Amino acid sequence: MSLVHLLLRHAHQNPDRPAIFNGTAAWATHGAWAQRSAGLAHRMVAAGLRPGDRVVLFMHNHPRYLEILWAAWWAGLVVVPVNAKLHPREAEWIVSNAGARWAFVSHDVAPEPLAGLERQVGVASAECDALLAPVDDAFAVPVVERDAQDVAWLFYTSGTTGRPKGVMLTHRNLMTMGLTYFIDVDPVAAGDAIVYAAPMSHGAGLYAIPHLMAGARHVVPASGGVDAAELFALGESLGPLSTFAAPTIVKRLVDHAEQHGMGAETCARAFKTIVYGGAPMYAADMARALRVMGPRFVQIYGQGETPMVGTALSRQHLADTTHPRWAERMASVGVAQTPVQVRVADEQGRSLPTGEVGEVLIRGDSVMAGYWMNPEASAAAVREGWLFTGDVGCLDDDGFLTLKDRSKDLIISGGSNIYPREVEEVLLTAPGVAEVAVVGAPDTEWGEVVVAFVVAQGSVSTEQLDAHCLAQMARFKRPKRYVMVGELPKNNYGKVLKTELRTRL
C-alpha cells in the first residue's frame, strides 16, 4: 500500500480541514494539499519520471516539503532527503550515488546547479509554483501504485568508509513506523499539531506520517528552524504542539522556559509532547527538563536503518519518580517498541544474559531493506533479519536498554551524525598537515563536539584549517577545537589509539 493513500483518505473525508501551516498562517487544507501533490505528480510523470526514479529534496524546512514528498510518492518515485546543512559537493556525491534525476532545492543551500541532474527546481521559484499548481480533481490523477516492499525513502547516513550509505526504507518500513507511534510514543488526535523545527530530512520529517494518519495539523515555523521563543509562541497560538528534538533543542526550550519563569502549566499550553533522541541525553538535563516543563517528554532510540523504531522510554516511565529504579530507567533508552525485538549479543551474534554488555540487535518490520547498491554492507548489517546496530549496551531484568558506548567511532553533535574518518580525510588534504585523528569530546550543549589532533609539517594555523574544512564539507562537521601534537599515540600495528586521545581530553 502506497503512503499516498494516507493523504487521499483525509482529502476525501475532511477536505476542508486545515492541514499545513506556515507559522500561524494556514497554508493548505487536506484537500488543497492533495490537489497540489496530485498536480506535481502528474507533471513529473508527464516529464518522463518513472516508478522507482529518485528525486532529491535538498532544502530547508518549508510547507512545500510535505507537498513535494507526497507528490513524489504519488508518482511512484523514491525520495532522497538531503540535510540542508551539507555542502553542495557532499550533496552532489549523493545525487550521483543515488542516480537522482530531479532535485528540489533551497536557493541558499544550492545557489549553483548541482552536477548530474536533469532538472533542479528552486522551492521558492515560479517554476515550483507552476509544478505545484493544484488540479481540480485530485482523485482523477492515478496513484502509481507501489508494493509494500518498494523503496520510498533513500536516506543517506554516514559510513565507516567516510562516504555515506543509502539506507533503503520501504513503504512497509515507514507504515510500520507511523503505526508504532500511536502505541509506543504518543496518541494523536485530529486536533493535534506537530511542529517541524528539527530538519525534515531526518526523523522530524518522518513523523509527518503518523500525524497525517490521524488527520492532525502540520506546522512549519516561519523561521524554518529552532527558535525557542517562536516555538513557544506557535504553541500558544495553535494549541499545544508535538515535536521531535535532539537533546540540544530540548536544552534550548528548557532554557527559554526557565529564563522566562514559565512553569509546567504554562509549558503545557505550548507543548503536548516532545520526543527526544538522536544523541545522548544526560540524566541531569532530563531531570531539569521534567522539573521545568513537566511530564511532556518521550525518548526514542532507533537508527536510520530502523527509522525511529527501536526502544522507547515513555512519559509514564520518566514521570514515575517513586519507582525504586527510576534513576536507572531515566538513564536508559527504554524498552523495545511493539513491532520489534531487541537483544544484546556477543561478537558471534549469540544472545547475552541480562546485565552483560554487548552489541544491540533489532529485528522487525521497521528494519531497512538494505543499503543502496552496497550488498556487502547490507549483508554485514542485517543477518538473519537482525540489524547489527554497532551500538553497545545491556538489558536489565525488566527489558530496559541502557547504551554504554558505540562500537564505531561515530560522533553525535546536536543530533547530527559525524564520522571522524570523513573529517580526517578532509584535513589530510590541507597544506601543512602530516597526520590527524578526530575524536568526540563531551559537551553540555551539543552532546559531543569534534576535536582534531593534528601533527603539522611546518606552520599551520587553526584559522587555515577551519577555512579548508568549510570549503570541503558542512560547517557542523568541522572541528570545534584543534590540538597540535608532535605525534599521535599508536599501537604496535600502527593504529592510532583514539582511546588515549579521548583520555587526554
Ligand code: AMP
Contents of the next structure:
Amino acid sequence: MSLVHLLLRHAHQNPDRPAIFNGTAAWATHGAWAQRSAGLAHRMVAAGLRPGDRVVLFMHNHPRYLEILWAAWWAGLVVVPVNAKLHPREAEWIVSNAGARWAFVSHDVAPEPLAGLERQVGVASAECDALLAPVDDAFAVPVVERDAQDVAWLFYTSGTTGRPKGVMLTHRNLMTMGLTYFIDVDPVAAGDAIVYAAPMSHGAGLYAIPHLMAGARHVVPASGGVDAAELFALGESLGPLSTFAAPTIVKRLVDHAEQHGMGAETCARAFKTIVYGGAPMYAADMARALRVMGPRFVQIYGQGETPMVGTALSRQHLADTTHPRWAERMASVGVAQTPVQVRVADEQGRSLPTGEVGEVLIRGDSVMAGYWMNPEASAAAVREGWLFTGDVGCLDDDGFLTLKDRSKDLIISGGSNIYPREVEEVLLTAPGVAEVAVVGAPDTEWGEVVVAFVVAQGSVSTEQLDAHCLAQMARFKRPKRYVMVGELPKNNYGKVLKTELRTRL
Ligand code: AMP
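Please give the other form, namely the form predicted together with adenosine monophosphate, since only the form predicted alone has been shown so far.
First the chain shown before, then all remaining chains and molecules of the complex.
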C-alpha cells in the first residue's frame, strides 16, 4: 500500500473538490493535483528514475511541494525533504549521504548547483512547469507500487555526532501517523483546511497525509513563511484552519490576537485547531494561549524516529481546568497515542516504576525502519522494537508523560533542533579559536538561543566568528551570543561542564 493511493481515491471520488490553495487563490482541485503529479511521475520514470531512488526537496513551502511529494510516490521514489534553512553545503552532505539523483529547489535556497546530483530543478522554472504539466488522464499513468515496509520519506535529523542521520520512514509508518491523527489529535472533515505555517520538510508537511486522507483543503501561505497577520487573514477567508506550530509560532499567534484585541470567538473563526509540539511549551504560556484564543490547542510529542506519534495532550485534557491534576497535566506531554506503547526505562531498558525518571521508550507501527545506511546507529536506537528516544522523563499513575530533560545535548530554538556539537565543530575551524563549548540559554521568544563560550588564541572578534559561521552553516544555528573566557570549566576527565556554563547564563 503506497501513500499515492490517498490522492488517487480523492481524484476518483471528488475530482472537482478544491484541494490546494496558494494563499487565498485556488491552486488545484484533487483532480488537477492528480493530473500534475501523474505528469511528473510519468516524466521522472521516463527519465530513468527507478523505484526506491531518492529525490530531494530543498525548497520553501509552496503548493508544488504537495504535487512533487505525491508524484515521487506515484513513481515509487523516496522523498528527502530538506529544511530550507540549511546551508547549501549542509544540503550537499545530505544529497551525497542519501545518494539522491534529483532535487527540486527554491532558487534563493540553492542559487548554485548542488554537487552530486544528476538533475536540479528550480521550482519556479519553466523546466518545472513542463515537468508538472498535467496529463489528460491521470489514471492512465501506472502507479509504481511499493510495499508497506518500503521507505517513503528519508527524514534527516541532526545527531550528536554533528552529522545528520537519515531516518527511514516507511509507507506503513506514515499511514499509521496519518490515521492516528483522527483518533488522538483531531477529527478532520472534507470541508476542513490545514495551513502550512511551519516548514513542510518537517511535521507540518507530514500532516498533509491525514488531511489528504480526509479530503480536506491544503493552504500554503503566499509568503511561504510564518506571519501571524497573514495566517489570521487566511483563517478569516478560508478557515477555520488547522495548523502545526512550534511553541515559538504559537506565541506569535497569541501575541497577535492579544495585540489586536481579538476575542476567543474571532480566533475560533480563524483557527479550528493548533497542534503544538517539537519543543517544550511552558505551562504558563499555554495557560495564556488558552485564555486568549480559547480551547483550540492539542499538544503532541514525537520525534523524527516516530514522526508526530508518541504522546498527545488533547483539547479535552487542556480544557479540563477543574481536574485536580490539571496543572501537572498542562506541564506534561500527555498520554501515549493509540498505536504506540510508551514506557520509561533505565539504561539497560528495564521499566521503571511510575514517578521515576528515566529514558522514554516508544514501540509501535510509527517507529522508523532504522537509519539510512547506518546499522550501528539503528541497532543502538531501536532495541527489540523499542525506540530509545534520548528524551528523559517520567510517567504518572494515569499514564501522563512529563519530559524532564534531554539526554542528548540538543538545543531547541524556535522549534528547530540544533546540536551543540555541529556548531562547535564549525567554530573550532575558525582562525584564533582554541576551545569552544556551545550551550542553550533560556529565551522568552525562541525558547532557547545558542550561546558559544570561546577560548581564543590571539585575537578574534565576535564579528569574525559570526562571518565564519555564516559561511558554513544554517543561519539559525549561529550563536546569538559569544562569551570570551580564559578557560572552560572541566571535570577530572577533562569533559567540559556544560551544566556550569548554563548556570553562568
Ligand atoms: P525532531 O526529531 O526534530 O522532531 O525533534 C524531536 C525532539 O524534540 C524530541 O526528541 C524532543 O526532545 C523534542 N520534542 C518534541 N515534541 C516535544 C514536546 N511536545 N515537548 C517537549 N519537547 C518536545
